[in-house]
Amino acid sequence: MMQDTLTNPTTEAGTTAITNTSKPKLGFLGVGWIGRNRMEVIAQHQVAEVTCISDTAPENCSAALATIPSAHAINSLDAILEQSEVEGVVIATPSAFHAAQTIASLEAGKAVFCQKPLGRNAAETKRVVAAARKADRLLGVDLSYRHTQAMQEVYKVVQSGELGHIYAVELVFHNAYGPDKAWFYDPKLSGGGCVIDLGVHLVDLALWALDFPEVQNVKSHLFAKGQPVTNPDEVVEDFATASMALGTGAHLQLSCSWNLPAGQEAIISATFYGTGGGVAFKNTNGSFYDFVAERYYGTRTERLCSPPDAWSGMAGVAWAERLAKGEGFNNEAEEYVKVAEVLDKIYGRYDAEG
């Protein structure tokens, strides 16, 4: 299952391999597949140095040093925090840990990548950049589809002008499998369902081409096993429904779902309209991995690009290029914290004018 203002990092950049004589060296914290293909991936591009690892499966860090053998396992957070070198923590840990284990790398002078999500509520999230900002370390979060080149080039057209007024924004995230962790079906855990899981990328990025507008409004239906959800600090979601008003006068609207029977393995899509026309960001075939780029023109749809797209695990590349270069903390953390405060009108955490 799948799940920094930003153009593309294999183009500003010019090459994808830093040219400082010295990389950063990183922790890796949590080498299950995801955090496995984010240490390989940065590896692979040489953008910095991976130095030690540590897992709480011991096959998961036996197949990390099958790819890294120059790196080392070690038994926990603490013992990365503790190596001097490190300059840097990867963190790819269940969500309910998230929080925690980026203040204590921040605390101990690491700049971070984590996994979304960075908090499981608002407050966390505060707290996180919060401690990012205090100790002047560069903070990135795993917000991988801002790096597809598809949404590169959505993100071109959005803020070119050429839509005009930009009325309505269509996000979609349908996946007809679920998590296979225990975890993400315990609020107090994962901190929701499909909507922190998956819906978290889709808002992010209509609040990222959009210049992050004022969220003024937002309504929902939340959904477990086809029965609405009314508690849900005890239950997850499997399907959810969003609209939100924005202070621009756009309208979004957003639909996400676990385990639909959607006749493929996902539908995934970020669609925006304006007096101008259309351009959306959307997965063909029902992959997770291969995206289009396409301009709507009334009847007529103009092909911007199309796969292949090396994209998986670019996010932590972006970050490790900014980290070799020196970069501390970045006002653009707050954008975290603007998604996050999104999630929770949507789960009804606080009153949704607030």
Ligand SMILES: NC(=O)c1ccc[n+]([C@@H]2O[C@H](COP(=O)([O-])OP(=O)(O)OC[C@H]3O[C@@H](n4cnc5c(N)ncnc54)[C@H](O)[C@@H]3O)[C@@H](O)[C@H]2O)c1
The other form holds:
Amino acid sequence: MMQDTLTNPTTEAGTTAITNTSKPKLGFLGVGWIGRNRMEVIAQHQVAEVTCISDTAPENCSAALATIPSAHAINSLDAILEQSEVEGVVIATPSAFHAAQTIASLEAGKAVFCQKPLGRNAAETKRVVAAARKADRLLGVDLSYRHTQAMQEVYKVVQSGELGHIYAVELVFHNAYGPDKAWFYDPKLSGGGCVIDLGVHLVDLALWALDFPEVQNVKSHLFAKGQPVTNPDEVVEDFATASMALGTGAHLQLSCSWNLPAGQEAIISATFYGTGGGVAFKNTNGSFYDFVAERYYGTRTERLCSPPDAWSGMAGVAWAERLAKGEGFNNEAEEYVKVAEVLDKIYGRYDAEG
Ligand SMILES: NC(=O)c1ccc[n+]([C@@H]2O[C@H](COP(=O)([O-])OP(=O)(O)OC[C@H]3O[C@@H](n4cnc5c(N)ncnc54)[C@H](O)[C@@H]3O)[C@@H](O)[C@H]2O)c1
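For comparison with the form predicted on its own, would you give the structure of this protein in the form predicted together with the named molecule?
Zooming out: every chain and molecule, the one shown earlier first.
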């Protein structure tokens, strides 16, 4: 699967050479805000070679090319898939396109790293994971907060068993700005509001740390501009609260929002309480980027780690490293389906494909 390339001696024109060894070659589809960031971080870590870039907005494509001059622009996903040397496709388009673009890439024999959400619902997500399994290709989703140092510390504590019986999990993600692009507010393009945008990360973090227990009795309340949302396929929610019971006996409470008058830019946390104490992943000073891990003993707090932490984009780097090692499909991808099933329940959606 891996390509060996030598090269790029300094040209007569004097342009700087790219030294390359045996890094997978990648095509990038969608290089808006997050796609460009992920592309740059993968390139900076030199874990893969950015070969071609496609975006329906020419200005976004040009801006991305300006940072990776060795890459070339290409006009469609099909054109990326025709590049035999491209081993993996990194997708960061609006959410509605993720499932179809990922499936097309997998069926063309490419590995995929896709932005969250992988699908707008569990049925779409299942189809993508089935396609990855059939193609035996590595499928990664940008569940970026797993890769923060703070969440890594929390994961270790939860997994160690030192919290005893974990009976409560509190998850919070308030983005007091809300998205600045129109497509996020169209449920056909986004799949939903703050739950699918922010809640997806928190549900994933909680289930991942707890080894994906069964989730039962999901009860939720969705709001848009202060009014209850009764038709989430037509209106995106900007505030949601949900409670659920886990098969472990724990109770999980989720709150997330866009544009809440939160008094700060963001409030982000995942806190686990057990008979042996607590542990939390949380942002500091309202930041979207700075996180701490805290261990709680009764009224006492111990800080497990503090910023800085260059975590942004590291999920993509980890995926590219695995691709470079020649990894194919991994059963972990079924976790994306489990999270999507919980989100369906929060939205009151029924997976007709069961
Ligand atoms: N993992 C994370 O933490 C995280 C953070 C932010 C955003 N995201 C996800 O990333 C995705 C993109 O979000 P964004 O904020 O970067 O959006 P964006 O609008 O800035 O970027 C989307 C890009 O896709 C391009 N595009 C649209 N249709 C296309 C197509 N058919 N083919 C090629 N390019 C196309 C647009 O021109 C744009 O450049 C969303 O699904 C979002 O949920 C994930």
